[in-house]
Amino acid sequence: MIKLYEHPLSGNAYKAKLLLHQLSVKYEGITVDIFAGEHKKEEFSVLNPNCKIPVLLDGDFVMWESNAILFYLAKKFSPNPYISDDPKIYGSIAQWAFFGKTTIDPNLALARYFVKFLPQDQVPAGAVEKLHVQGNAALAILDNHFFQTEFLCENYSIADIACYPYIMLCGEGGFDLEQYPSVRRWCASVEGTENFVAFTC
């Protein structure tokens, strides 16, 4: 059985179990408790050296980075809606999915490590600000996007819940999605998807 190693507060480890849910896959979850350090720990750096949730173990194939996991379930369990064969399909996919880790998830994720989990006396001076700066200029390049279509590829893909997560946990971060009404519809139909389970805590 595919094992994921993960912790409930995390939006990229929520990614892996999205997608788990929406192919039907059984899986056992295996909690990290980052806030101790386990992650750090060396029983878990042999599975990732770079020592982050999540983590996924498939018999004896190890796969981090929540992206790159996605593609792999989508890639393992195919044929499914989540992915395609299509070149052009696939590379619309990929950078999007891209996006959501260059420029989406480094400041949208990292606002809310900020504001929500660390002491206000260790922010970094002006940090957040900057990052709301960036964040709200990925917002909108995003609501642009969604003027023009329901899903970022045409259908719901593994590139929706590579951006989903933290997107709709930016209000922790201090975002104001209200000024992105077309970024919420698609937050809408993404909690419309089949077999969607919706992040909790």
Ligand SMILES: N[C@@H](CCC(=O)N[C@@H](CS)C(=O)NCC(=O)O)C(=O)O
The other form holds:
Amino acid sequence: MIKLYEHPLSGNAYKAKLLLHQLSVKYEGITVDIFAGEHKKEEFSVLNPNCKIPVLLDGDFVMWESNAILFYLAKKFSPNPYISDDPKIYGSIAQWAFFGKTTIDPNLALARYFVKFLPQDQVPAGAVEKLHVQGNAALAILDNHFFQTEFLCENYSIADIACYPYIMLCGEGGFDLEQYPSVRRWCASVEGTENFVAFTC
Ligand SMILES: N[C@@H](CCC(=O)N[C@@H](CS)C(=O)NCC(=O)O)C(=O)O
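Show the same protein again, this time as the form predicted in complex with this ligand rather than the form predicted alone.
Starting with the chain above, the whole complex follows.
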């Protein structure tokens, strides 16, 4: 059985969990207590030398990096509606998944970490404000995109799963989604997809 090393507060682990649910794949979830430093122990670094969750174990095959895990699962359990063999649709899915990893998560997820988890005297001066400027620029791009289309690509896909968690959680990092009505409408569309499972913590 597939194993997913995760934590209930991790948006990156939630991506894998959401896709596994939507694919109706049974898996074993293993909580790694990142707040107690379990991910830095040797037994975990053997799985992921970068010492981060999520990690997916499929037999003796190990995968880390949340968006790569989405591509792996979508390919392994194809055909399914969440990925496409069409080169243009596949390319667009990859484009938005990379945009998520390079432009959404580094700003929205890091702002959440600084605001919600890190002791405030350890947050570098001006860091949250800078993340808000960069993150709001990303949200404006998405709001414009969702004004024209329901999902990131032609249909709901792993691109939406890759981008959804830290957008849905961005209020915890001090962002205000009220400014982005099309992004909020997209969140509702994602939450209305088949077998959707909510982020709970
Ligand atoms: N690029 C990685 C980022 C993973 C990541 O930052 N995971 C966080 C939890 S959401 C973590 O393990 N943090 C512990 C740490 O960095 O010490 C991915 O997408 O999987």
